[in-house]
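For reference, the chain that follows is the form predicted on its own, supplied as structure tokens.
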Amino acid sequence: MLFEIRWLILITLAGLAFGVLSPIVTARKMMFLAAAMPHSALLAAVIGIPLSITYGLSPGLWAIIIGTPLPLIIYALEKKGVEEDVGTSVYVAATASLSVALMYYVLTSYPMESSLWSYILGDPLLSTWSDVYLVTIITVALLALLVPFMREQILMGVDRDFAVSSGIHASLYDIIFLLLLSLSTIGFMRTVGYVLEHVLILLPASLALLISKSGRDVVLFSITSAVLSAIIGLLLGISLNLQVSASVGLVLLIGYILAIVWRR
């Protein structure tokens, strides 16, 4: 069985990154907003292809440059008094519509050196060492900026008013988390795909909540379930000739169902 170590590195880093993000998304009740992130990531990836062909650099780097700040639009709308769900809905409508329009433009106007399907479906088996280096940098940045402040991030979801009165700079934490969430969804899109990113953002913490007895356990189980599901899904995909991203999602889903049964 052919096996490349870079596949294991990529899928493990994906599980680690989303395993850290998921409990914060859940605690801060940002599931709808987080589920919108892959839409802007796909838009950024599509824009990055013609820019890469025209001006150089990789499509992934262009996608990060363009797409990472896009979710701040939601933050700006919220500051203007727009409800978060309403602002997110507008954001999804805009990014999804633009993605479809630009995908058609790119497919009909440019020689495709990078397949759009790799962003939609995701496949670590098509990765290069450049992809590994990029997602390693993203994961290190995410861990450095989130893990030491995990309690503050979660506290703002549990009781934002208390967090602010305790001296936490809520706006700064909001912006940092939005940027890191956006950066991660863009950076890992070629690895896990547009579709599976929704699963990896939302399901690890949901699974962890079923079997945890404390906030610390939720974070640890979320990371553990995401990483193990990613590795098992990779091995199953290679062994059974299945699409790796789909295998990861199915393993995580089976784990969630087993956790429900075990809890009952």
Second form
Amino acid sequence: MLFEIRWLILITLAGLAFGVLSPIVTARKMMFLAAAMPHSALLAAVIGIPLSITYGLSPGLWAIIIGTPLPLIIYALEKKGVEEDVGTSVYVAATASLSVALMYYVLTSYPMESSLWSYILGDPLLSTWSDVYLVTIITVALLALLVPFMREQILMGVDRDFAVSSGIHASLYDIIFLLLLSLSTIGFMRTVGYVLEHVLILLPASLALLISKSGRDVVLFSITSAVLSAIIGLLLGISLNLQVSASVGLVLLIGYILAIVWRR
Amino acid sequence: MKLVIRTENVTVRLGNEDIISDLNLDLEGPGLVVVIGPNGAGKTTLFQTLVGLVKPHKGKVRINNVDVTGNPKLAGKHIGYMPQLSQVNRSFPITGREFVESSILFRMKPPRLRVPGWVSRKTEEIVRELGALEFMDKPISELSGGQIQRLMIARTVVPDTPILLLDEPTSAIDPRGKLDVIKFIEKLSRNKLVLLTTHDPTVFKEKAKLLIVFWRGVKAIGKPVEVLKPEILREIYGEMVIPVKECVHLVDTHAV
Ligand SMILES: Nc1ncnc2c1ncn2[C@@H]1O[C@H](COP(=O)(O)OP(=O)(O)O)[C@@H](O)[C@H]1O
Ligand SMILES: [Mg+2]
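Now show the form predicted together with its partner chain, given that the preceding structure was the form predicted on its own.
Expanding to the full complex; the earlier chain stays at the top.
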């Protein structure tokens, strides 16, 4: 059986990154906004293809440059008094329809069909070492900018006014978190795919909430469940000849169901 | 230690409406100041303005002679703020301990990786005084509103700021527990300036040095016995005011 170490590295990093992001999303009740990220990430990925062909650089790099700041639109709308969920709805509508329009254009004008599919389905087995380097840099940045501030990121979600009145610079935390969420969603798109990203952003913390008795537990269980299901999903996928991101998603879902049963 | 809250011509506009107009407050501690007013009066907005969370459309907020207008970081050095219970996301299972200790954690320099030992000791001491020790290690998602309010009070008190603003601190606490908590707050007000909002002013009658009737601004201010009079209260509460003996009760159907 063929096995490449870079598959394991990629899928573990994906589990780690989304395992860290997920509890913050949940504590701050940003599930809807977070689930909008893959939509703009897909748009950025599609834009990256013609840009890469025209100007060089890899399409993934273009996607990161263009896509990472996009959710700041929601943030700016919120500052103008538009509610987060309303801003997000507009954002999803805009990015989703634009990406479909652009996909059609790209598919009819460039011979890139297979590469587009890899963004939507995701497949670590198609990865190259340069993918590994890229997501390693992203994961390191994410861990460096989130782990030391994990408590505040979560406690802010529990009571924002209290955090701000105690001297926490909330908007700085918001912007950093939003950019990291966006960056990771784009960076991991080829590894785990647009569809599984929704699952990885939402499910690890939801699972952790079921079995946690403290904020610390939520973070630890979220990371553990995301990393474990990523690795188990990869191994199952390879040995049973299943699509890997589908099998990661299924393993996580089974974990979630087990957690519900366990809690009873 | 100075204990002064002063507002100069403060007007707060939310949407297109002036929620507070042209407010000039001058409060000096120590002591307990009780703010009453019906839902929508702007009590919460007032507190949020005093701690810098809401920036007034015009006017200045000075705390201990420092201009803190719209600057929560600066205001927070002097003020401990307890938001209304409804502000807390109760579905996320942090423990009561994590919840209370966050008050010091937020005030420390980053990275805030560890809670120092003295914080835990101080937290336990105050939580015990508030009768919350037995549930402080449970997740807040499993606690009742009244239990969380006790922890919220502890959280506000632990950093030991000279001024405290407590927004409906006892609204969900049972009548017996309420008396203990009020006693605790009264003790604090002996050397701090404590402002609180309530829909139940009679229990504070003897303890408060000032009572403010609030509706988009100060409608009446004075010693509780002077202000708690039917003719003053009826003006803003309408027919909900029922005189009982020499004292006045507000019929409160929807305390949050
Ligand atoms: N962000 C906002 N935009 C517009 N109006 C608001 C906003 N926040 C509060 N209000 C309004 O301000 C008024 C005062 O609210 P609040 O300060 O919460 O009153 P209280 O605490 O006395 O019940 C209410 O009528 C409320 O609808
Ligand atoms: Mg209020």
